[in-house]
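Given next, in structure tokens, is a single chain: the form predicted alone.
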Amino acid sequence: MQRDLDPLAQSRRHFIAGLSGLGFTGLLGASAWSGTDESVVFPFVNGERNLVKTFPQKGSMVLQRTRPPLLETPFEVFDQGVFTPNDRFYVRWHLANIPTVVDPATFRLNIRGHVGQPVSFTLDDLVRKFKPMEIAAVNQCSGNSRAFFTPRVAGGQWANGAMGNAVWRGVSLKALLDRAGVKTGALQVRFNGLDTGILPQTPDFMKSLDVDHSLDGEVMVAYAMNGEPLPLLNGYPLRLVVPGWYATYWVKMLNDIEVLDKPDDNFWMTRAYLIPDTPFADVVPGQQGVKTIPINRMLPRSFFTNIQDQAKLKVGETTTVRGIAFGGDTGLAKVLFSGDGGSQWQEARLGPDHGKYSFRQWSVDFRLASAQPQKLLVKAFNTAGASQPERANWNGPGYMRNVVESVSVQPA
């Protein structure tokens, strides 16, 4: 049964009270971050992972790493609704020093650089003095599904759960930049958060967007997700939301915005998160001399959510097969399903449309006609005409996997 969250359930007064009250208690119990109990086994080499329930403001999560925390959403969560509950929303940090206390009374968001007038905003300013905006959008780690790359690559060995979908609420970045007054000649806007590295020489995690993108009216400084203040591990009190782009740009604990009059040359833009400038960021292992560019727009994807690989189905009995899909950097146009390994395809039913950047549920009725195993396939197409490839891409960092998904089913 599809179960969606109601992101507008709180009154504005109730919400503001909650936003102001989170800071000093956001990470109480952080000493228990390493606690584990159950485990899950993924279908790749060294695929056993602990399930943890001890991270603050989080339910049961798949533990990928403790510090900085990498927590994956258990995949069964995605079958419960197209909006990912805040307490099950995946977590990915780059730097290990994450504030465990944020005082909402003293917190400031500063905008500076190549602007007419530097400005500073309190949380109260953002909530009360600007028109709120909302957008449903998928947040997906660049390395989601990295553990399925063959040959294997270095980095966090995510399965498919390094993603989530939420209704984000906040202030248009354009409205904030307009208050500061972006000067002629500005090229990029750089974003920085409160997290820091352990060693002084660790490059500060900063990401940049071109000025035109920053002013497009869709990029947002969010203070809420799914009708509640951001969980601290998901960026409280503010995070950048860049719909349709990979999550490396969605800077958490955002407190500094700098308008630049030259291209950003910081480490995280020029040496990290680079992809081959090829279709699907695809290269041959060992290939040299390939031009690289910063990772950017997401690709269409689709998944099965109620059928796992090697599931047993009764011969002759109709089963509703369902899943989720999204268009990447634009809307989802259609989802195709094959019940015979790709020989024939049919268009799946699509659930409610929550906006072009959101997950959307798909479903089909499938009947296993004979006592033979079958491979089920699902493929998403977006409104720009892009679709998932039938062959998986490969690149050294393990980014942007979006191959056609498959599961095998067995006769019961």
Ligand SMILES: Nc1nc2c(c(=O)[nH]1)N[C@H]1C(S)=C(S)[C@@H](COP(=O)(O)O)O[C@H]1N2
The other form holds:
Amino acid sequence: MQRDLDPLAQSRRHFIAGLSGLGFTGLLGASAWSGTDESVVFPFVNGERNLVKTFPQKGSMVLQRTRPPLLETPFEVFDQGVFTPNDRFYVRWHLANIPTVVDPATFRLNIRGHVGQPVSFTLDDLVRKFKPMEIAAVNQCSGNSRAFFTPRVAGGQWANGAMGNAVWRGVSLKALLDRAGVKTGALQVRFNGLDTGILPQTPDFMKSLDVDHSLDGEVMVAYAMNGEPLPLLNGYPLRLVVPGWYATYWVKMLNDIEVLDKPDDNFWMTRAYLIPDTPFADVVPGQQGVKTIPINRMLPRSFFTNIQDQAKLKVGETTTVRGIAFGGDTGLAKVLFSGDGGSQWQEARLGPDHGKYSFRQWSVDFRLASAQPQKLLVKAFNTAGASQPERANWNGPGYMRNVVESVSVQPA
Ligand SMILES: Nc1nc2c(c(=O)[nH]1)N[C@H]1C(S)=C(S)[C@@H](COP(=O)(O)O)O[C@H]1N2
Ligand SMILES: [Mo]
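Hand over the structure of the form predicted together with this ligand; the form predicted alone is what we had up.
So here's everything in the complex, that chain up top.
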């Protein structure tokens, strides 16, 4: 279905509605967002979190931190469909000065640096003067599932909901860079958004990609998400979408693109978001002297969405067990399910394919044959042959967890 998307009209409408409806007028401060409904308890120590509905353009979300906001998607949302609604899509910001209003009429995206001609685009230019593209892609925080690391590690204590899948619509980064003309000798392209730190010495949040990656035609500057302008907290009016790569590169409120003729040495590339250069970024706790590299491609993952640990099932009755899976930086090849703790595996049915970077639903029919508890396991494989480890991968910053997920079921 083709939608007539006028982000200027829509954004004004949605954005103003989002703000006024929630009485969201001041800075992103704690007082604006205090209301609490209920809470959720995750299966790790100190796992209780409040559910809040008070953030602009957001429905019920798991509150991890108020300022700068970290909001997690309640896991049942992933059972409702493979696309994560914008008002339930998780939120993560590093720096606390986030504009609360962005005027779509005066906003500009600038491209500068090692280019033939610096260029500046209005939102209207992006929508009307470039061919739109759409990609369904999973946006997953590098630290998704960090709270399950054993031993525990510092950082945002996410359960499994620091991820979401959307149809992103925008313009290919290549088309924009071609207008500016990337000069010979360019190495990287650096992306910066409108957010800043409170203290002047806080390093501005910026991320870079290699020039070749930036010109691959898939990396895009998105102005819409699931057919609507981006929610403010997900980067209104523009964000970078880097299909298959961890969300740290998906710079929000993107207004500045700088082509560099040397490697980016900014804090967020050289000090933060580094992983051990090992399979699954896995090390032994305490291990020293491991080479590190910037985090990059996502690994395959799969989850149960309609059954929780310790669920009770009637002996002899068939239940459809389902979930979601994704291939990481390439398509999902298959999902294997075990209903007996990993002795035997069967291939799960897969739902509609929305493209290689999207979530895909899987399902199997499972019957608890006897009055014994069982452990159910699920494991995804991507088309490059990568899969999920049976023993959890671990590293100090708590990145890239993708262990085989399991739930125990009990006879009812
Ligand atoms: N401008 C800006 N963009 C950003 C960040 C940020 O702090 N500032 N955080 C990044 C990280 S680490 C993540 S996980 C994703 C989160 O995207 P979301 O809030 O839309 O879910 O945004 C990325 N883009
Ligand atoms: Mo992140």
